[in-house]
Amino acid sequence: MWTLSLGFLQLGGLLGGGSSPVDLIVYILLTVVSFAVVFMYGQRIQAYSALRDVRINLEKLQGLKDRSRKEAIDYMTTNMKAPKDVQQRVDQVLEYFTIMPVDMDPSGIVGKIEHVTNQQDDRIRAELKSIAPQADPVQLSVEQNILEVATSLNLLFKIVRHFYIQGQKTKSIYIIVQLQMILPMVIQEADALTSAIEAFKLAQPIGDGLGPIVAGKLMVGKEKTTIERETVYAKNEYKGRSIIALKAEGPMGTVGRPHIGVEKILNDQTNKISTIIMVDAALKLEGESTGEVAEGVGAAIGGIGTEKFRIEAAATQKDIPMYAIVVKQSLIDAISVMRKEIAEATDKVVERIHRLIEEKTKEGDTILLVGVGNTLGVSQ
């Protein structure tokens, strides 16, 4: 007993600088109480701290959502000469949703998804034309892009708010902490979407327009032919080979329908395509340089997969090899005004295309070049 008391006194001397036994006892009691509080209420304290962090980010998301909505309304009233009372119509558009087809039986699912997404796109376009009938095609496409940003931010905000309220109600540390962990990436994506609005308003080329710029370089001075809605192609030659360059029709902010264009060109027996080369932007990994050019094989095209499926099916049916050239960039770069590094990479891509043609084809062959991406501000 004496030894234990002496140990406590020595501990008190170390911690309290020669404090009395009473002080030591108080210190021990406070320590025990602190451990008990942490043991019993630690998760709840952590939950409150995480909820506070989530609430701050949720308020930021709400600010970005409100800003994008205001930008959509301002562009309509200022540039498209829409009526001043378009707020209600815009709010209705922001709440539009698309129900994906049932996929329990995957047979024919691609055609069903394409049908639904085309219907969604047509409805938004029709809605914008009814609101501002005097707007030109470029303005309509710009407003559609801004509304897509506003719709995405609106959905992000509502999802985060849903789990935030669920966390408040249940006090579940697992819901709250998971939300807290993914919020930095959500905020990064929201910031990138918001920064894209300025590029859209100015109708300037964005990073995702790299593919159309490359295709456009091979279409300069050549006759352009519309092959599908908002999709054009032109024929060129290089060292005894024929090149058919395909891209979305600019300078509207659209990606066109390159998959249907590819199908029609491949099914035209007069073309006799021997090789397909696709050019697109690609999201870079952290540590990679913006504007870095990479080569590969396959269909270089994003989206939900319907376009890629149809291009792959058409090429496979005719046993045509597909080569891909991509330029690395971040999400922010892809939807912001095109950076100098990306613009300069277009010339490098053209050089890679010429080298591929020389190495993989022979004189007399016909090559289909597909420039994939949003062609905002990029003419033919």
Second form
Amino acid sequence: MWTLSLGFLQLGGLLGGGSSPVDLIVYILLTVVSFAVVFMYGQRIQAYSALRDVRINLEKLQGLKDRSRKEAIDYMTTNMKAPKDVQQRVDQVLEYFTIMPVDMDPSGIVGKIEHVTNQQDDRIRAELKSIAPQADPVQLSVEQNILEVATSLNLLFKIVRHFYIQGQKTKSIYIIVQLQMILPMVIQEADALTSAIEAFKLAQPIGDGLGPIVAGKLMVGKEKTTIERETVYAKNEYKGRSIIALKAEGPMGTVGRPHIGVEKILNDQTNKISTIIMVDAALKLEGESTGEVAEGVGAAIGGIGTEKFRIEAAATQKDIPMYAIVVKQSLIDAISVMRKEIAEATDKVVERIHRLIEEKTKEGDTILLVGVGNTLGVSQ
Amino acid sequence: MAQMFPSIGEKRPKMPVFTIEECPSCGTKTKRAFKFGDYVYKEGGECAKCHAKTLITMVYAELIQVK
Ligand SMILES: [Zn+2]
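Having seen the form predicted alone, can you show the form predicted together with its partner chain?
Whole complex next, starting from this chain.
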């Protein structure tokens, strides 16, 4: 006890006070009080500091959201010759929502989801066309892509704000800390989304356009047939085999409807498809290198799953093997201008396709090659 | 688990974008700065060697190290 107070007294000396019993009492009191404060209000103090952290990130998110909205409006007024007062209509589009079908009785849900998402797509397109009737198809698709980014950011911002306010009201550290934990990733994703706008505005191919570039390689100079909305195919040959290459119709920024294309081609008895090869971009894990090519089996297609479902169902029904070739990339690379590493991977992918065809098929077979992805800035 | 949190990637610095034009008859490749309106598999300019029509075969961004 004596040594302990001696410590306090020395500290008191540092602060300019003398070493009197009054000081001793003051310091003991201070210690007790601070212990009590930490004990009783510690969590609350932590909540406040976390809340402050969240607020800073929320402001950043708001900045990104506002920027993407402004980009969407600017693109409309400058490139698509929309009237100057489009703000209100853009804001309306940003608030569009889609009600997903009920999944209590999952039988047939894929068709229902598809029905709703197609309708959502049609609705936005119709809206854009009515705002800017003079815009060409590429501009319309670009604006749709920018709006998608703006809508995502708008939603992210609103959700974070919701939990921030809830945390503020309840002072519940559990709500606030959970938010604080995921925020770094949310901000990273928001940054990535914002950086995609640059490529969209200039209609440059993005990392996700890898599949379309590969399929397009086999379609250049061949006769193209539209098989479904914004989806085209062409026939080519390789070492005695026929190849039907399918991709979304470029250079618009669209993913097309490859699943319907695959269904139609497989169901057409004259085609006699023996093998399906799908090429797509895949999100990499940390540590994997950008542009790495990997092979596997199954339907290589992302999205909410409806496309994948249809392709799998059609291939299973006809008992056709599905091979997948993917090129690894991060989210930011997938939605920004294509990097050199990914562009160079396209030749490697073509090599793999050739090898796969030689190993897994025989002369006279017909192979369906699907280039999956957003075909912005990639024709055929 | 990790599939739910894929790599978002590093913030990219501003990278210059290039267009590659390839001549289908003599195979000459030319690399130039991207011009608005370029897209992959669009007809390019005239080949400097054999005056055939070239084809844009790639558009990509490249990180140029400034030392
Ligand atoms: Zn030439």
